[in-house]
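What follows is one chain in structure tokens, specifically the form predicted alone.
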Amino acid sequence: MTEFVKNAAGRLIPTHINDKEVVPFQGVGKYRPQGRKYAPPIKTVADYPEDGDKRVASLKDALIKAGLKDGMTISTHHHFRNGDILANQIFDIAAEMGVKDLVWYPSASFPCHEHLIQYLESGVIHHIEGSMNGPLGRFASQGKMRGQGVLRSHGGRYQAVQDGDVHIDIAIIAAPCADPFGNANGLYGDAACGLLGFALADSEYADQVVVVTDNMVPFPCIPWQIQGNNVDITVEVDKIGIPEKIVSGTTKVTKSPDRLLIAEMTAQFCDEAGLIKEGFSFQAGAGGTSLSIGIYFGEIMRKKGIKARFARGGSNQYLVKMFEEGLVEHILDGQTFDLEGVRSMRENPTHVNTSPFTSYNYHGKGNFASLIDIVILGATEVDTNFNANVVTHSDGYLLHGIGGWQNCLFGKTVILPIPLFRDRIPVIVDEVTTLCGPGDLIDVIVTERGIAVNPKRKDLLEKLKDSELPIKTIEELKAEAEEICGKPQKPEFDDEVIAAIKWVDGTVIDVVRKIKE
């Protein structure tokens, strides 16, 4: 029988997930890791071709050569977002080979991966450890996945591999440009997606690393974001992904008047709080409202005649425009959200590719996240203690991934611009359905009807005391939403745990339970 314990956030979590003992969340910065990093097997050049040509004829040949068998963990990365092709092909081949009980370890999944539900049903895939956006999350919420999902932040995914919490048997890296030795980048070719940082840990720690490309160039492939010395096998195929589908609904600026108002109010708040100043830094998430805020930041910066030292991307056409106009000195890019981001990274030396190791890894000697002055993020729910949820909807279904959201909470001022209600369902609640980020790390909530500042940020409250912005308490915002929409009904759950939500340090901060339908 499953045993449960209460973690430091007061959430009841099982002691084991997928039969593996887990560490309950202990509070921000409280868990201290021990031991040494995981290490991949030592290999010898005697086993690799002297001419450096590691090519095999097909993806199936690569999987056979890599030793694909029952129970393995297969990793992929999500730089193509909803334009990914390879993940589906990998499991088509596994099904054809009769392989069972695989664990899929993507950096994220998207609606294009709905194709894989048949393999979750047939037993080819046992469970998914990675963000599950859309159909796969709904499938898991209905209790149909045999194993339990594990959701990690981008930094948490790197940390889990580095620490040996996840052992990758075979890593498949889709590379828009590669050479036969395995050096690879995302900058060139018909399927250019920008950078390959999410595949870095996979290339460094997996037992077998396979680089798949539709743009094989003679050695050397420069620059080599993935180093061929870490690669076992290379494959050339007709197509690895659809770059146009990198742009998704979460990477387009909002056209909603309410959301644009939230964006404008957020920028005005930052200006009046003195956060927008010469040499500042900022990061905006992938949501439409967050992206719109950058446009308003640009207007303020032009008026003041100031520049940002750096912006942390997700790059997109709007950030690139500010960068090429000279308003931003550097873009430290985690993933390119559109083709303008890809072009800029290719052409501009101070538009720099980064990885979850440099940006977010919590078990390291520092990372970029805590250096950022203003962080703009989204949320599906926030409660009156400023705790926030990004993975489940108010109906309880698991429909989103964590991305870099948890990691970015360590920025100096964290702002969540959110609508007060969605489809007449209040977003500010008594207690979030799923806890993804502790309220101690969230400073400001901006809605179209008012702005709530975490009482712990007395400095911000002091600076805004004479502002004409509608500064309210979070309880006032919640009451206003309920007066308009009524008190939201809570979703009903079964006892069965269908997924664990890991905190940035690998502890379990909450779980998602099977929905009662």
The other form holds:
Protein chains: 2
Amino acid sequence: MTEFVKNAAGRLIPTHINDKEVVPFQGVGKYRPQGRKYAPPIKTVADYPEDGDKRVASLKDALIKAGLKDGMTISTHHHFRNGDILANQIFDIAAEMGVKDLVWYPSASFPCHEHLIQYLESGVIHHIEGSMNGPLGRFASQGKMRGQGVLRSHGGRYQAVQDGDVHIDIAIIAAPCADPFGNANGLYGDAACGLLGFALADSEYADQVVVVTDNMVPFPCIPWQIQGNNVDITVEVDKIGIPEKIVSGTTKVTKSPDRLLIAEMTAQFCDEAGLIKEGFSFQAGAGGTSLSIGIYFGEIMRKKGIKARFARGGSNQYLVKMFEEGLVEHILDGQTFDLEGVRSMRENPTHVNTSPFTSYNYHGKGNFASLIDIVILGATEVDTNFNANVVTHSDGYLLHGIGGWQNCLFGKTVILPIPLFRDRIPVIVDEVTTLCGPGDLIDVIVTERGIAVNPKRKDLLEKLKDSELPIKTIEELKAEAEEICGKPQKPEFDDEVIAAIKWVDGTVIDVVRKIKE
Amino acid sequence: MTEFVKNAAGRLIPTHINDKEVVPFQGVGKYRPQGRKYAPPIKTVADYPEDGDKRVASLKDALIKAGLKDGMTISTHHHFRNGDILANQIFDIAAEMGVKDLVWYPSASFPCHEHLIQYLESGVIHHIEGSMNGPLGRFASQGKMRGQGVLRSHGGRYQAVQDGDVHIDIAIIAAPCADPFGNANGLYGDAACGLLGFALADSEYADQVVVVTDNMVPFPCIPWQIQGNNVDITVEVDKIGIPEKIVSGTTKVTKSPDRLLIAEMTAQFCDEAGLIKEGFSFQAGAGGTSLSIGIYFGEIMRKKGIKARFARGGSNQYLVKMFEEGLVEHILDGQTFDLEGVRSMRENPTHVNTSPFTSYNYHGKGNFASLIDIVILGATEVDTNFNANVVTHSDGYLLHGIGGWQNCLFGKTVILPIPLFRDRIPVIVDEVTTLCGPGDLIDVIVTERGIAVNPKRKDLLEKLKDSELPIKTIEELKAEAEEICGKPQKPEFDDEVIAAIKWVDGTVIDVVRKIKE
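What would the structure be for the form predicted together with another copy of the chain, rather than the form predicted alone?
Let's see the whole complex now, leading with the same chain.
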């Protein structure tokens, strides 16, 4: 029987999600996991083809061989982003076979997966555990999904699989390059996407692992980002994705004057705070503002003769340029965002593919996220306690996934460069619609009209005390926004919980409720 | 209560080894493992240093922090071969701390570990699970070890850890290059040994994983053959091994006319059998004869314009030369045997480091061993049923480990090029002293006086039927040897079992008994 409890962030959350008991958020670093990792069944080589050829004729044959049946959890990865075509095909086949009540466990979903709404309606898919970008999120927000969504960070997804919170029956890994044994990488072929790190947990822990490729090479497929020793079945198909939607040929820097200003202020802030120093590290995404920040960082580094020890990708042409110029010694890449990123990863041994295990898994013996000096992230909303939201808009609709966002909050200085308002709706609010990240972990908000430093970062405030940058309190920023746009209206919700937001340790930090009709 | 049963190979083996029940060998591919892999406890990042610096001041501090106490199992790896110094230090410290009844679980031991006999005598070490090359094997054969030895192949060692047959309390990983977080590789530094694959299982499954290096670099140590996310503690020391004993500058081809003849006949046999063909694969070790076979292969390939898709190493200067010349597209390297091997692995992306997981683990979803066309191995004895022994000599002493030998028997054509006699003792016998590999998996014996093909390989006999090579029956070869040397004397044993020989699936294929005084 589901009841509601207040978690350590003061959010009211149910005791059960999809009829399974959940642990309420207990504060950052407070929850102590018990027990042991998920233990997959022991297999024997005697059950696999002696010549290493695990191929079957089609995706349907693979699903049949893998034992697809009602109620199973099927995982996919999102390296092909909006160019993915396999996920839709999997559930087309499931529908054709009359299979019902599946759980889809993607590492993220995209607008291209709107096709699956028919299966959420018909009951082929019971619910989605994973980000729901765009149409699927809107569908869920309207209370139309049978089960409840569960949103996790990339690291949280690894943690959930590792800890056995989610048991994957069949993992489908779309691979730009693979061999019949199942070794696979994302570096070569029409669908080259760089790396396959988001599928690592799936390959390690799923009962049945299927590698699907349109680029089968003779054994050995090198490098083996996915190891064939974890793979049960391989399939060759004509096409696994739409190349032009997987990685764009170019990544675009913002042209908006406001965003360029935010980028420049962010870089200047980091410089004045002494964060850009010999051997430092940074993470910046592939959004327009982030790209510009990276470019400003490069200028400062060149001027001062400073090198970064490493940068975390989302790699893109600008980061690769800095890297190949020698400004950055290593790219620890979680996802390549353009063809230059793919090329560089293919060619440069210090442009390294990472995974949610190495980078983000909170239930490991440390991870890389906390080692990064400067972390640049976004948010849909921030409140005056520096709490942030990345999944819902101020209208209450669930429209984005968490990605690596929560994981990256553990970086040494976390900066959110965000516009003060979007479509005349203030971004800084009294209380975020959905809590995704506790304010304790967020250090700086940079807007086009001022910079707010979290009061707990006295060191930063001290360093910037004589700065000409417009350092303000977050309350001042909020007031400025409200002066211009007025106080934003709060969305109205029903009681029904349509999705849970997991924290990096598997506890529930917040929930998303159905939009009131 | 230990009783004795006859296993499927007809060998009498005890029901218990070190008071733990064992499964008797049931025939190749017959044993079906039950249950699940070993599940390590779930950890949390909250318990590890936020800055990723896991260093402690000394090896002793590391052992204390790791909780060293009586009865624990301590693992080490053998990449430094006879140049290892850490294993001795670990047990010096344990002795100093008064710790007793440890189990040492090395991936192999060497003559340099003779130092540890004092601890086997004093009870600091209860017994060794792992190969015992030379002095330690002799000590065990004399019945002086408190517990029983357990010898496993490299793949069997991975299997045992993965399946939970062996639980490692503390793994000590000596790393030629590492960062404070624990990422490590064998490619750089004074002790460069190429790769660290034998320590993979230890890093994945041990309760406490300690990385020790004499070459600490800033995060990130790239490539991370061992992943810091699996590491608990790091230590910087002055020296982790004796470089000149780790990899020799050169590998030496045999100069013995008999061995050269064996090598040439082996290559010619492979050629006539049609095994050396476009895209083929082979594995040859670093012994003098094997090296020569590789060189003959190269000559044949050059003459015929043939390329190998991959070769399995033990890499060495000769293999690297063929590889860099383009005769071999990939080296899948299990262990580098000289500095050229290390250099090549560092420089060439298709010279790939492998592990017992990828190559040999029998309890996986396939492994690479069965994909290899030509496998060249050695043996101390072969019997007329093609059964072979690699661990004991005809005098009954346990003097060698199994290495990857058992695992490699799964290759498509397995050839043992061996002298007909050693020190006037015939190598082909009625029944091997210790059964390490069933004759069903061994295809060809090449000696300086003739080649015996396993009768079950009718295809090979057919192909070679008009050959000028001296194809004989194995009985004929045995008779020839006995004509020259006389019938060898059998060693005399006590009943006491001093070591178990595990098959690749964890079952017991044979035991070694105490030498009669």
